[in-house]
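Shown next as structure tokens: one chain only, the form predicted alone.
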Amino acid sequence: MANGSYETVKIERDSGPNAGLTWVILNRPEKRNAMSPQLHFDMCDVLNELESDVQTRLLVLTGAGEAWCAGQDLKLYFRELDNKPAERARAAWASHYWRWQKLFTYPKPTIAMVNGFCFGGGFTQLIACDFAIAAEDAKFGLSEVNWGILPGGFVSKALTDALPLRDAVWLAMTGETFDGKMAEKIRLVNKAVPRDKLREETIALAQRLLKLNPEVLRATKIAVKNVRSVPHEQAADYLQAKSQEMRFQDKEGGRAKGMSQFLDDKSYRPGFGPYARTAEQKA
């Protein structure tokens, strides 16, 4: 349960000005969390419930101690699972089920808080998550040339998918490190800051997405996700259909409170902040 405790996750939920902020934290810090295949279960759990959980309106995923996430735990996830075959079989699902499948398309805005390593297997589920602000001082890398794999699962699709080719190919080639500062110059995260001012920064984002209509953050992100990969008459087929679903499933009528305060009551301007909402429609 959402409520209850897991061996491998925590999960905290802020109350007062960020109520509706749920805090998943990956739980293996001396692991440097490190992915183990009951980590994999308990992410799936964990997203499940969070989905339909009243209290949450937007995550945050980030990492206990001093990492976010060193990627798949090589002893648990791989070398004793070699000689398993439906045990691996049960673990890669959940890896990929919750890190893209699940976490890609989440009805709720998403955000990586990247407060230390992430490496490898990490690096889906960073690109999965709507927004990801990281420290400066945060570490990345595919380091998996560097002993005798590729990056495999989901990784490499994950990273073609987020960044332009030549980066791609450079991280994955040649294993090279490199910092936070560097993550966002190749756009892997929206922005690096300070470490002394990750949670502020990530908490004020957070803030300003609580203020949003839900069902428009959830119906915006599918479509610009949706469309990135499709035809472009396809595209506007699409969006014109995805824009007729989501005002039949708004059920605050944001579209016509929005433009109402702007074209009647003149208290509104698009592009300064979202249209006012009462106190009923943010519960």
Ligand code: ACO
Contents of the next structure:
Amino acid sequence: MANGSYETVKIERDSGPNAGLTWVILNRPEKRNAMSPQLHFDMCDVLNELESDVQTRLLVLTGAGEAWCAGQDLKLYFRELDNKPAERARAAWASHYWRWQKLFTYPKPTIAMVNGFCFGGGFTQLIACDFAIAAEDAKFGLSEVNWGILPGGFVSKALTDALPLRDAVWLAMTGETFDGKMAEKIRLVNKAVPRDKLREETIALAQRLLKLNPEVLRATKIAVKNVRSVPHEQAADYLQAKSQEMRFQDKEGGRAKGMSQFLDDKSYRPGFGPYARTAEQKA
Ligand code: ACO
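Would you mind giving the form predicted in complex with this ligand, to go alongside the form predicted alone above?
Complete assembly follows, chain above in first position.
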């Protein structure tokens, strides 16, 4: 359901010092947050709703209960749709739309907070998020090979974009499980922290990002992510155009403010932190 409550996803908006942070919680804990067609439809609506929600300036994607996401629902997404091509196509479209098309260049910062199991199809949204912080004891695995399929959907592509080929092939072909510490070591996540610090670390990162100019963050994310697959000359041209677009879109006038604070007021050093965005910050 758009603009409201969802069958398989919970939304929680923080207030006070964390205002702007919205938690998006996959909410099928009894099925380890495996992704049913309904969950895909709900997540399409959730991301569309939050994109224009003024209370939401940053998303944290996490899971209810013991799991982050146990991959596609083997019963509801696979077996039950085997002989229903139209329903399969609709679910597959929704699955790709929210986990990659929408999430990879979402206009607000996104953090994956990996609180537990992350298997198979769950890797797609993990890699699509801008940041990932995992519990050290979270369990990861490309389990597809264990029961007779390959990492399809978009998993193999997301995986090989994110990891060196050696690691990607190893994980996909062995199907072995690994923990959050290993996920950090191979750079599948930014960092792994003890479970009791997971929320705190995630909020600390969110607070840092919430202090920055949102338009500049949006443009930076899109530029860095999109430029990877563009040839050099077009990349230079694209970045030039993106910079112009950002200055036009940035109603705060961040560039001029930052320059004036550094060059005229001598009140700050861009090497060490963000410029003062408001009069209160400046005082
Ligand atoms: N699809 C459908 N149901 C699932 C899935 C899934 N991917 N994962 C868990 N469930 C269900 C179980 O069937 C079980 O349901 P039931 O209570 O009706 O029997 C319930 O969730 C709890 O699962 P358990 O296995 O009892 O929980 P446990 O904590 O012992 O293990 C684990 C969790 C490791 C995640 C295990 O359930 C598992 O291996 N799941 C499959 C993970 C997987 O291979 N995912 C990739 C799918 S393929 C893809 O995404 C492309």
